[in-house]
Every structure is written in C-alpha cells, then in structure tokens.
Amino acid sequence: MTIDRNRIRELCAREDARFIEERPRSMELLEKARTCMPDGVPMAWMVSAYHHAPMFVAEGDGAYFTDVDGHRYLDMNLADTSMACGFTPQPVVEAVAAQMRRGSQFLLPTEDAIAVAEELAGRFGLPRWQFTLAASSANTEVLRIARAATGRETILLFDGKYHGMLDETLLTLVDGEPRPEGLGLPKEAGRRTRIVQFNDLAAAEAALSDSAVACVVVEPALTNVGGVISPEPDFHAGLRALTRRFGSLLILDEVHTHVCAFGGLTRAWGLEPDIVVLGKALGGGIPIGAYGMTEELARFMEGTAGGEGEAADWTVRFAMRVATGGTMFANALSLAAARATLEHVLTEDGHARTAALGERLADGIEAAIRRHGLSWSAYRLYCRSGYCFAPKLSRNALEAQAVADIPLTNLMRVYMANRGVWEALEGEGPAASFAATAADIDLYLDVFERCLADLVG
C-alpha cells in the first residue's frame, strides 16, 4: 500500500500544532533560553535532531522521563543509547553518590579502574584497557595508536558510519569522495580518510591494496543510517582477513552495539578486533569512553616511552609517547559508575531479558505492518528493533538513503510524542532499555498501531 503524501502533511501539521499547544512551559523556557544560548539549547543536537521545538525535561525514572509540562514519555531513543540502562539505575546512583563523598577526581588511579578493566577484558577478549570521557575521545586516541604503531596515516571507514565528532571521521561521500559533513571542518579533513560501502569486501580490498591504511574502523552493524544495517554472513571474517593481509589494524566501534549482548557483538558474533571502542551506556548515565587493545598494542604504548630517561622534563616525556590522555579522563566518578553498571545492570541476565524485549518489539512491528498492508519491513538487533520503509532491508548506506522518508519520519516522531512515546532519532530506530518491561513494549506497539491506522485510514 502507498501512503497518501497529502495525508502525511495534514497529520504532521495537526500533530505539530498539538505538540506546541500542549507544552506552554517548554515553549516559555525555550524563548528565555534563546537570550543566553544559541537556538535556546546548551548543545546544538538538542534542536537539530528534531523537526519540532525541543521540550524541557524535568526528571527521569526507569524507562520514562517527564517534561516540565507534566507529560510522561516512554523513552525508546535512550538518549541515543547513552541511557540504555534506564534513568537513575539504583546501584549506579548509590555508587556515584558514595564516590562523590570520597572525591570525584584525583588524576591518579583508583581500584575501580582495575575492576572495570578486568571485567571488560573478560567480556570482550582484549586484555588491556584505557578510559576517556566519551567515545569520540576514545576514537581519537585509537586512531593515534594505530598510526603510531603502523607508521601509516590513512584510515578506512564505511559509508553511513558514525564514530563521533572527529575531523577525520565526520565525513560523507560526495561523488565518491570524502567531504566534510558539516561547517567548520577543514577542507582537507578527508585527505587521509577513505570511505567505501558497508558489506562490500571488494571495495574494502581495493582501498587497502596499496598498504597505506593504518586502520579500518567499523561498527559491527550500522546503527545511524535508516535504523540498522546488518552485516552479511562473511563480511566481518572477510574484513579481518583483509586487514591482516595488508597490515592494517581492525578497530571495532561498539559504542552503539555493546548493549546488544554480554560482551557486545564482539563476543556474540566471535569477532577478532585489534581494538574495541565503547562508550555511552557503559557509565549508566555518567560520561565515559573506553577502549581495549591487544597485548601487542599495549606493549607498543608502553614502549614508546622507553628512551625518555629520568632527567627529561615533562614536555619531552609527553612528546615521546603516543598522544593520549586528558585531565578528566579515567576519573574516579566515571569508573565507580562503570563498575556499578557492569556488575548490576549490564549483566548476562539483563542482556538476555532486554534482547527478548527487542524480539517482542520486532514481532509487534511486523504484525502491525502486515495488518495495515504496508510494504515495510522490520529489522532485529537484540534490544534494538525497528522498521524500514521498504519491503527489503538495506545492505548499505546508499540503499538506506534511497528509502528514507523524512516527512514520514517527522510525523511518526511527533505523533508518538503526543501520545507518551519518545521515538528514536531520525536514521536510527527504537530500542528497549534495561529498565523496560513487556508492558512498556506493548505501550509502544499500541501507539505505533494507532499511528499506522491514522496514516492509512
């Protein structure tokens, strides 16, 4: 069935008007905020991510948050997966409060660092770990390690990726060439970056064949372009073989996907990266980034300081090491939060329960699509399930972009918000949090069903 485009426009106009009318306090605060912050928000994504004005949030608890006008929302976006553990998970709240009383930052290690590193090593199969404040900074550091270790400068990415706000990864393909994906980036940002399509091993081989690539950075599954794009059965094994053949490191960005399974998709799918990068949900709501590496790379990092000598001043010592670190990186508060999150929330049982909720979500989406005669499809990635506006799931970014429908996406977001469900960001898809229940998934599916009925009715 083809949806009437006029119907989409009519419904969106109706729902947009309702959204503004029912949130007077948020609109009042937004006007006030415009006098002290660009666009009235403290961070640009808070306005650019939505076609409607943002509402102001009052509080969150479990799988829900409440805005300043008293509207309560089931959160299926999870703050771009950073709140996959839910709001205010009690073990994390208690650990953070206790650590704040003891001190939040020392620029020295605490025992929690050992506990977190050992737990991550056991889960992901990489023995040595470092910590930052965000995945963007973790990706910055692993690129430097890869360049220093290989003596090469070029990196290889896959179209449709997201690896943070780095000059050399914030790029998109234009006429087959990497171009800056926003204003303010240097024109030469893509000079040392190559981009090919996901699931295309032949293109990856061609990009690696001159042995100039320091590392390949890849997500286990693309999660930032048209929902989820899954790898074909031989893709990751083929990519691992290619990187070994041409002497490039393989970096697995599990920032969005580590919540899918215990040990992430690295463990679930038996992947063998040289480095894995984590972030977002790892701190249970407290900022943290992390990356694990092979013993060989850890020894390389340690060895870069081998000739500095005791008498050398700190500028010499820093210059002889790989350029990593930051004043607030690996702070005591972040590591206390990560330890509590790993021990009490991101457990094997928690992952299994949340994956089952994701299956319930996908089953319900598929059933609703069939009932309304729509030629859509549903994808499944453990806790992260959603819908695609095409009968066949996309295998790369080009296919995902071809079936994207921004007006329809905008309508569904505001329609669901007006009925108590906070839908995923454009280009992503809904996900079940570790705080969600079967009843919460059923609530989502009820609102989704009503939205489809209005669309085709």
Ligand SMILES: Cc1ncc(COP(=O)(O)O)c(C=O)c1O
The other form holds:
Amino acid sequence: MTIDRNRIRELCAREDARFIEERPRSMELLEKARTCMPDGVPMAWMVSAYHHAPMFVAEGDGAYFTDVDGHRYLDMNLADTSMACGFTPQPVVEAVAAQMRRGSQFLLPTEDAIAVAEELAGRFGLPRWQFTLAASSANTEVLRIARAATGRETILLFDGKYHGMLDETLLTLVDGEPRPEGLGLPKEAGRRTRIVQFNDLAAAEAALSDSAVACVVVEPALTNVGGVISPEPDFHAGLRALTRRFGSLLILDEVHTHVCAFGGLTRAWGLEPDIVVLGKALGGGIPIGAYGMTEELARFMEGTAGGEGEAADWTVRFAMRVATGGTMFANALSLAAARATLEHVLTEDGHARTAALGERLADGIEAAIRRHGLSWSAYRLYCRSGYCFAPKLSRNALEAQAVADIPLTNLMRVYMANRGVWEALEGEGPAASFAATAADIDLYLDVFERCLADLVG
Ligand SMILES: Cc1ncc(COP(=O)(O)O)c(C=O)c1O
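And the form predicted in complex with the ligand, for comparison with the form predicted alone?
After this comes the whole thing, all chains and molecules, with the earlier chain placed first.
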C-alpha cells in the first residue's frame, strides 16, 4: 500500500499545530531565547534537527524526560545515543557527585583513567587508550596519528558516514567528488579525502590501491543515514584484508554502535581494527571521547618525542609529538563517570537485556507494518532496531537516500511527540535505552501503530 501524500501533509499540519498549541511555556522561552542566541538555541543543531520549533526540557529520569510544559516523553532518540544509559543512572550520579566534591580536573591523571583504559582494553581487544571530551575530537586525533604513523595524507570514508565536526570528514559526494557539506568549511577540505559506497569492496580496493591512503574510517554498520545499514557478510573481513595489503590503518568508529554489545560490534563481530573510537554514552551523560590503539601505534606515539635524553627543551619535545590533547580532555570527572558507567550500566547483563528490547522493537515494528499492508521493512541491530520505508533494506547511502522520506519522517516524529514518545532524529532510527523496560517498548509500538493507522486510514 502507498501512502497518500496529501494525507501526510494534512496530518503534519494538524500535528504541528497541536505541538505548538500544547507547549506555551516552551514557545514563550523560545521567544526570550531568540534575543540572546541565534535561533533561540545554545547550539544550532537543536533547531536544525527538528522541523518544528525546539522544545525546552525541564528534567529527565530513566528512559523518560519532561518538557517545561509538563509533557512526559519516552525517549527513543537517546540524545542521538549519547543518553543510552538513561537519564540519571544512579551509580553515575553518585560517582560524579563524589568526584565533584574531590575536584573535577587537575590536568594530571587519576586512578580512574587506568581502570577505564584497562576495562576498555579487555572489552575491545586494543591495549592502549586516550581520552578526549567528544568523539569528534577523538576522530580528529586518530586521523593525525594515522597520518603521522603512515607518512600518508589521504583518508578513505564511506558515503553516508558521519564522524563528527571535522573539516575533512564533513564532506558529501557531488558528481562523484567529495565537497564540503556545510558553510564555513574550507573549499579544499575534500582534497585529501576519498569516499566510496559502503559494502563496495571493489570501490574500496580501487581507492586504496595506490597506497596513498593513511587510514580508512568506517562504522561497523552505518548509523547516520536511513536508520541502520548493515555490512554484508564479507565486507569487514574484505576491508581488513585490503587495508593490510595496501598499508592503510583501519579505524573503526564505534561511537554509536558500542552500546549494541559488550565490547561493541568490534567484539561481537570479531573485527580487528588498528584503532577504535568511542564516545557519547561511554560517560553515562558526562562528556567523553576515547580511542583505543594497538601496541605498535602506542609505541609510535611515545617514540615520536625523539627518545630518552633527546629534545630536552619542552617546546621541541611538544613539536615532535603527534598533535593531540586539550586542557579539559581526560579530566577526572569524565573518567569517574566512564568508570561507573562501565562497571554498573554498560555491563554484559545490561547489554544483553537492552539487545532483547531491540529485538522486541523490531518484531513489533514488523508486525505493525504487516498489519497495515505497508511495503516497509524493519532492520535489526541489537538495541538499535528500526524501520525503513522500502520492502528491501538499503546496502549503501545511495539506496538509503533514494527511499528516504523527509515529510513522512517529520510527520511521524511530531505525531509521536504529541503522544508522549520522542522519536529518533531524521536519518537515524529509534533505539532502546538501557533504562527502558519491555512495557516502554510496547508503549512505543502502540504509538507507532496508531500513527500507521492514521496514515493509511
Ligand atoms: C558515528 C559517529 N562518530 C562520531 C560522532 C561525533 O560525536 P560527537 O558529536 O559527540 O563529537 C558521531 C555523532 O553523531 C557519530 O554518529
């Protein structure tokens, strides 16, 4: 069954009007905020991510948050997975409060850094770790390490990727060429970046074959274009073989996917990256980015200082190291939060329980799609299951973009918001929170079902 476009427009107009009408306090705050912040928001994404006016939040608890007009939402966006552990996970709240009382930042290591690095090493199979404040800065650093370690400048990415706010990855293919995908990016940003389609090993081979590529950056599954795009069975093994053959490093961006399984998809799928990048949910709500690397790369980072006794002048020593770091990176508070998150929330049991919720979500979505005779499909990726507006799942960004339906996605989001469910951002997909229960997933499915009924009815 196809959905009548007029029906989408009508329903969206009705739901948008209701959204505004039922949120007078948010709209009042927005007016006030416009006088002191562009678009009335402290960070521009907060307005560009939604087709309706942004809403002001009062508080969150578990898998729910409440807006300033008193509406409560089941959170299926998880602040783009950064709040996958739920709002206010108690062990993290307590660890953060205790660390705050003892001092949050010293520009010196605390013991928690060792605990977190050891725990991540055990989970992800990479022995040595560094910490930042966000995944974007972790990705910035790993590109530099890869360039310094290989002596090459070019990087290879996959169409539909998102790796954060880096000039050289904020690129999109225009007529087959990487072009900056936002204002303010240098026109030449794409000069040393190659982009090919996900799941296309022949294209990856062609891009790597001149041995000019320092590193390939890839997510285990694409998670920023059309929900989730899964790798074909031989994709990661093939990519690993190619990177080894042509001397490029393999960087796995698990910033979104590490919440899927204990040790991320790296461990679940037996992947063998040279570097793995984490962030978002790792701090249980406190900012942190992290990357793990092989012993060989760690030695390279140490060795670039020129060896013992040499370069005693610190300015020379600094210049000879890979350009990494930031004043607040790896602060005591981030690491106390990450330790508590790993020990108490992102546990083997927590991952297994949340993955089961993801299966329940996919089963329910599939059943609802069938009941309403829609030619959509459901994808499954542990806690991160969702739906796609086509009978067949996409293999790459081109296919995902061809079936994307922004007006329909906008309607579904606002429809669900008006009924107490905060759906994922456009291009992403819903995800189960570690704080959610089966009853919460059923609430989502009930609202999803009502939305489909209204759409086809
Ligand atoms: C796969 C991936 N990598 C990196 C990032 C950058 O994360 P952050 O915005 O926390 O720096 C994102 C953000 O959405 C992401 O989805």
